[in-house]
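This document opens with one chain alone, in structure tokens, the form predicted on its own.
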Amino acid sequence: MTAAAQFIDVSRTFGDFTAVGSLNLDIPEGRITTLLGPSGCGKTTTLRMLAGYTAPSSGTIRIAGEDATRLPPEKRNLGMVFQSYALFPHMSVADNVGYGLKLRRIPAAERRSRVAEALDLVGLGHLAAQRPRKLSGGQQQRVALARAIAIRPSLLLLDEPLSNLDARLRVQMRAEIRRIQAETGLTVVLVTHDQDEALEMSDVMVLMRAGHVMQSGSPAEVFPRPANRFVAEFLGYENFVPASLSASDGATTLTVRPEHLEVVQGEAPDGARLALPATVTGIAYRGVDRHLTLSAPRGEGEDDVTLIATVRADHSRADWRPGDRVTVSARPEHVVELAD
């Protein structure tokens, strides 16, 4: 697959602080790269050095095969939105997508031209000579792809661009990014917080932890099969049991997901690759299915293991009480070994 921009043995520091070290990653043309992470794992350091507004501490950054580590921004051709749009509130709708083709010298008639194309592409043609402040955040957003995406950029860059739209728009504007991906053919880089964001929008997810990538891949590679144990509780991984309770060659513990977990009264299944006497400490009704907390035991003079359990409501006992004495187990193909 061919690498619409290259990260050489990257690192930013600032001060004794080392906020990127050593990053080597490629983004891939024409596909959607999501940069995943907590705060201050080192996801936006990267974007500002690839847009150009960080400069790199070492290493190289490519884009397009060209060198462009110290290419100040303007000279790289890259489209970015930004968490608060950055809207001129002074401007119209169309004034502000063409704010960059002016400043790049475009002549008019090919200016408004292009402005019309992308008015269209994010559906809002029809509100080329409305200001800023008459739009919802969701038709913001969308004015500010615009504008990133009426440059021709050969990338685009987004910036937890969601962040401040409800859940309802959010989801919304996932599914028109994706859309605009598609019908554009743009190569996006996207930073986010938000493992469903990433998950939902990602042909390649990147992991950042403490300036360093834990882990990569498409999602269906990553969700199922977490690197270690950060990656797992990032992404929604609950239950942890240490190796020595269930054998096991080379793991240090064993993680499965809440849904993964079977809870029965007597033995475990046949075939189950995980099996643990528990006894049940907490259960919340949430209509399709009930929340369910365990504690298994774990040896002489050591700590219960807590495990979750999502246990379809309709397939469950009706009468599950603290107290009650189970069997949790997972099948083989659920449960993921992790060395750390």
The other form holds:
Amino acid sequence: MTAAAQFIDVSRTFGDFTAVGSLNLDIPEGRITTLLGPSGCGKTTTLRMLAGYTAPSSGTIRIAGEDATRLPPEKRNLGMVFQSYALFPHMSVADNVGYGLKLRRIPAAERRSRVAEALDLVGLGHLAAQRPRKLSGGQQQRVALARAIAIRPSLLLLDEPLSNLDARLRVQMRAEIRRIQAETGLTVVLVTHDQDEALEMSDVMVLMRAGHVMQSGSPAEVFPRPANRFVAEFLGYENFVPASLSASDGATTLTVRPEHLEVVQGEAPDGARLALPATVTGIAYRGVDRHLTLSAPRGEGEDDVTLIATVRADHSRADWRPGDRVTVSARPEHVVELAD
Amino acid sequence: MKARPIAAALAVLGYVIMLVPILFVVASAFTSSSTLSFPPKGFSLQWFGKAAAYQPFTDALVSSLLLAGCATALALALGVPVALGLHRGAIPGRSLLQGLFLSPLVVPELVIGLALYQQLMIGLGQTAFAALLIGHAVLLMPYAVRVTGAALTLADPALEEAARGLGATPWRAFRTVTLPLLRPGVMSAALLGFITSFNNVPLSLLLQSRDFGTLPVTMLDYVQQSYDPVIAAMSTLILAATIIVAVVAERTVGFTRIFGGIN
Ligand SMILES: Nc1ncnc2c1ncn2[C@@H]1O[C@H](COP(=O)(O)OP(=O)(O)OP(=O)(O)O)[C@@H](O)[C@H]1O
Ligand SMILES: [Mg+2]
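Now that you have shown the form predicted on its own, what about the form predicted in complex with its partner chain?
Up next: the whole complex, starting with the chain shown before.
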């Protein structure tokens, strides 16, 4: 994979505060890369440095192989979709989309056809004459997308593009953005703090924490194999068991997703990687699922380990009740060893 | 809507206190008798004709319009860049400057007037017009800065960034995005400034001269000498003109925006 953009040892400080610290990152061409992490971890700062709105304190940013560190935004040819959409309120939808083309001195006739093409791509051809204020949030966002795409940017940058939409529209737009990326072959960098969004949309996901990359890779690589406790927690691994409770070399913690824990009365199934005696302490009913809270003793004088398991209701036997003594287990492929 | 009897009563009282004297003046302008009285005796339009033909008034009207126009233009020419600078935060000592541009709202106008009188007219021998122009411009600056500033705060800072990202130089982004968005704010400031200057008495009283007097001051002089319906007619004419301007402004810009910007 060639890199459409590269961060080489890039950092950005605000006073004493390091928003992004020595970031090394390749943005692969023709793919969707997501920057994922909790609020304040430096996602927007990273994107803004790439777009040229925030200057790095140190390091180099390359776009298409060229050093772009000091290039002003207007010379980078990147399409940015802002969280607030930033549509020009005094211009029609078509003029918004055509703004970048006008600046590129593209003749009127070609401009019109490219505006129409971009609006058709997002399915808004019929709203070309409207003012942005008259459109719904989802439509405004599509206009912002069309405006960014119309200039045929070398990268499309999206800062939390879906966070202002309602839940259903958000899921719909995920597929929409994927489709547009596939049709245009654009390189996309997308910022989000929603793990589902990142898992669904990314070719490459980059997990960030306090200005540093904690792990990156495809969802298929990262999701089943979080590299550390932060990534595991962020991706919904809720059980963290000290490795001392199970034979393992090197690791200090074992982690398992709640839906991968098995809860039985009596012996653990054959071949289980983890098998802990535990007591049920709480039950929440979630449709056909039971959300069990369990407590496993760790040893003399130490606090018990709290476990969370999501299990299917089994109608052949009585439902779980607090106080039940059970064995909690997990299969080897579902147990992730962490060094921290 | 929730009933708030005390607030509603106070609002009505406020309007009554503001409007009743105006109604008295307007009504007495239509009298056919030669003294100001209420209720008016009979009906006639003669006083409007007399007011319009009275040369000191027409001269003063021209002076006032000229002064208000020039002072407003000057205040905007200085105030809009200041508002932009303050908004961008590029200026050191921002809060001090902000305070400074507010000060004419709190410093009594007579003090400004006196200062200008001593320095410009006595000290530097400037004409009344120059002194009045500077005095009024100083008076209007806070409106220019604050109303424009309010329009700027409403504009999303990402707009100019979006324009840059699409290929606009900083100047181009300013001209094609920020400036058009600023227009309602600037128009509001202009209207407010113009009316403020046009109605101003304290500054004008101190700085006028024999050959350059503003309309309000000329009318004040007139009242001190003769007390006839001409003055009521002139007031009514100004009131009508102001209402027309206000209606036009409401249609084009919207009063909510104009007055929303002041506080
Ligand atoms: N202009 C600035 N001045 C001072 N601090 C800033 C500035 N911009 C960002 N920061 C700080 O840098 C850190 C990272 O900010 P950034 O906006 O990149 O986070 P983020 O990951 O996008 O968070 P969110 O999900 O909340 O948008 C934050 O702690 C923020 O307060
Ligand atoms: Mg952000």
